[in-house]
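One chain comes next, on its own, written as structure tokens: the form predicted alone.
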Amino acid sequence: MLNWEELQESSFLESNARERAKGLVDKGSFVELLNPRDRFHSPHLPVLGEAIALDDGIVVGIGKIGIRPVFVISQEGRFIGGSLGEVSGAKMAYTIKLGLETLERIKEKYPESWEERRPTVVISFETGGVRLHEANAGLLAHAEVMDIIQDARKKIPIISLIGSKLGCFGGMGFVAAATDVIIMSEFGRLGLTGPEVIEQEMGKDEFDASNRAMVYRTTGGRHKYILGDSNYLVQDKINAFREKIQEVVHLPFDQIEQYRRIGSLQNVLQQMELINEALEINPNDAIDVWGFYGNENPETLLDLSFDQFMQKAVRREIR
């Protein structure tokens, strides 16, 4: 594995789960929990004749950013498409629960300064969703994770990072949407149903999954940033994600709460407004949406550099 300094300049897109986990927190601070030596893997896959991973395709652990504990969850897309099963789901849920338990211990030990030591949970998504091999066990894992995310609301911030090769789709798209803050790179992709599944079920005329440019225009970081589904857009470097995490954890918690997409009547009304706007636009392409939100000559956004895009792009106004 690359050393910490090398990881800072590494592509988030090209890095594996363990590299991302190590590079997102302070140098030398990451400690992996339930690592491969613990042999904590799925009991279902051997029965089906499938290979296992000794970490079940997910890396969890704890590090620090300054004096704040940071609980890191990092999915590995190279193992069964980063799918979430019973064991990987339990690791994800318990890591968030550990963050909540740590908050209570910090409050007891530092009653006057606990807020500046408030723990944070960071989830690096790389997944197509539920592990179909594990059926109901995988679906229950999704539900358990979403339940513990709601328990953590207004207590500890949960930050989603989306910039890996597989993106974030399926039930994990719901999980990401349930967190407090989403940070994406322009190479990140976010959605519910993946492009290949849409094409399979609805046909190529509905969605051509082989058209990579269209796939990225529809599900990629630039579109999600304009639409407001992503709170922040950063460059494809581990350090760029790390720096944005550092910025977010120092925000007032009330402001972090305003970044959420679900969980209040106001959020529901905003989503209903978005549905009405979609009916009004009736878009054939994401470019139509960009134009609706005030981007002149929206097709020119496609060829801009990251810095040029950030200067020029007009985002949907969220009231």
Partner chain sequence: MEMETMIGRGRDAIEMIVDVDSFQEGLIDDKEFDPELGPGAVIGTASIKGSTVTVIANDAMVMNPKFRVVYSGIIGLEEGYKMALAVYHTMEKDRQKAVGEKRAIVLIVDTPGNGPGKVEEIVGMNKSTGAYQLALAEARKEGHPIIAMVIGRAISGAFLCHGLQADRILSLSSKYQTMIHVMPLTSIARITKLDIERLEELSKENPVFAAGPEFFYKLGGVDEIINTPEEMKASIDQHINEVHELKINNQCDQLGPWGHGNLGLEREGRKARIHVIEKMESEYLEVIDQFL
Second form
Amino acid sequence: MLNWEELQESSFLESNARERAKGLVDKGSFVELLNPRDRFHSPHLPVLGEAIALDDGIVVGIGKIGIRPVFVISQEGRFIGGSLGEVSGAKMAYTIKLGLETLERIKEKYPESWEERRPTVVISFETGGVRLHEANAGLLAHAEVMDIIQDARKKIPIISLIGSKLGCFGGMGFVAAATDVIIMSEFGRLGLTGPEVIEQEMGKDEFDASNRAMVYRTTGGRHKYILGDSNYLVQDKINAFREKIQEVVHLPFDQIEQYRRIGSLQNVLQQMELINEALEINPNDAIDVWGFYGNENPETLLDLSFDQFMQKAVRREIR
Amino acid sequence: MEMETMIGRGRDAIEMIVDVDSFQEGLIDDKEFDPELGPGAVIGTASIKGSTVTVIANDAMVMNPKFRVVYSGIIGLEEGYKMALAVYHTMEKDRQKAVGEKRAIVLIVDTPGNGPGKVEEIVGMNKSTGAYQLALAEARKEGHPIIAMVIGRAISGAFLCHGLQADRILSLSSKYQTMIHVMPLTSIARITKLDIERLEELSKENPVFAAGPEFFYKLGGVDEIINTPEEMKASIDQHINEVHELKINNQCDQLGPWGHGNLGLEREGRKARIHVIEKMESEYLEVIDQFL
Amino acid sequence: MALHEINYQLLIENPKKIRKEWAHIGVVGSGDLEVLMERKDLNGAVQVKVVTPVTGFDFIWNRVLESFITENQLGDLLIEINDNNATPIVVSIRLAQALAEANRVEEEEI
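Alright, leaving the form predicted alone aside, put up the form predicted in complex with its partner chain.
Now the complete complex, all chains and molecules, led by this one.
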């Protein structure tokens, strides 16, 4: 495995879940919980003849950023599509719970200065949601994660990172939306329904799942950034994600609340305005939305480099 | 002989569950909803045995003229936010009331999915029904009893949104064609390359992948199977009272998704989960001091 | 067609232990595998467990493992492999990587 310095310059997209987890926190600080040696693989896969993994496709653990503990959840897309089963789901849910438990310990130990030591949860998504081989347990685990995210509200921030090959889809699309802050790279994709299903529902004329560029525009980092669903867009480097996390962990909670898309009456009313705008635009392509929000010749944004895009792109203002 | 079913009959189910003529559609107390907003979701206020409740149901017989993928009970962009709004307004109305007095929210579930369209993905369908899940979780934690009653289809992500955040989940028995699943067994067969007969055989011993309310019962994802539609009202009322009681006594860990996890262990359908939790907790205790 | 398990054991002369207590490498992706190596008192032997969906290639596994263990003179070692249709060449590469990881000198030790 690459050392921490090498990981910093590595592509987030090309790295695996364990490399990301290690590289996202301070050098040498990451301790994995339920590591491969603990052998907590899925009990449901062998009978179905499906390969197993010692970490069940998810790396969880604790690291540090400065004096703050950071709870890391990192999904491995190459193992059954990063899908959530009974074991991987419990690992995900309980890691957030441990973050909350840690907050209480810190408040007790540092009654005066606990805020500057407030823990953070970071989730690196690479998943299509429920694992079909153990679908019912996977679905129930999703509900548990959503429940615990609500427990964490205004207590410990939860930051989503989306910059992996598979992106974040299915039930995990809800989970990402429900977190406080979303950081994406332009290779990241965030949505609910996969392109093949949309094509099946709407017909190939309306939505051609084999049109990779169009599919990427619909759910990709650049679009989600313009729309405001992604709070930040960063370069495809572990370093770039880490630096952004470092920035966010220090923010006061009232500011973090401003980053949210959903989770309050006010948020819902704002999102309903977005739906009205969408009805007005009647978009055939994400590019139509970019134009509506003030990007002249929006299709030219497609070919810009990351830096040029960041300079030129006009984002939807939240009123 | 025609099979008896409640699929597509969300509105009928409301009438069967609430007190006669008590349902006021589109109203949460005095908060009036735009009747054109999200017609696939029915929301309103009613009473059950004299107690005020908020009702949230699917209407599978209408389509949303603004969004062509929304029909047959699908939860679309507007529907998800409408359902979330109903929950937020419910919380607002009872903000001053004590736990034990906050009105219940009854979810009547018959939905095959979230809106699977292009506009939906461009705008972010994940936010709409995600918002609804967060609203339900918040209301549950504030003290509102939330009871989900599956009368027809509770499929995958749609069940996650409309059902799985409830305190208690009830389902009509599969005699009524009730469907709870992520994927039908035929699709699981295609993915695992095992034949259906073999999968059916395997599902007798392990309920984690098979379709149907009985399997979710074993996993703790359904609290109780209801045998006939006539029994729904009394059962929902009973669960509301029990949930009130548990919330007053601060026993919320027996309710909602966490409670369902414990139930899954008790019923021996989900045994791995607890080992994960216990092992993680002990490893955490070993190392946490170095992070404080 | 449940998962197939291969158990293999080998004792060679003058075996060496790995430097670290344990090491892990790889991801069980399609055509790939993970390797867990653990130091264990086995009276000098190496014990290997391979879990794979593929059947009928045990002799190839045995051959790859034998040459890996003899070439590197390994002993008192537990190797666990979860495979998902990896080719023998990928298996060899991952084994070598796992061993490198298991014998790596950590920065703080230098």
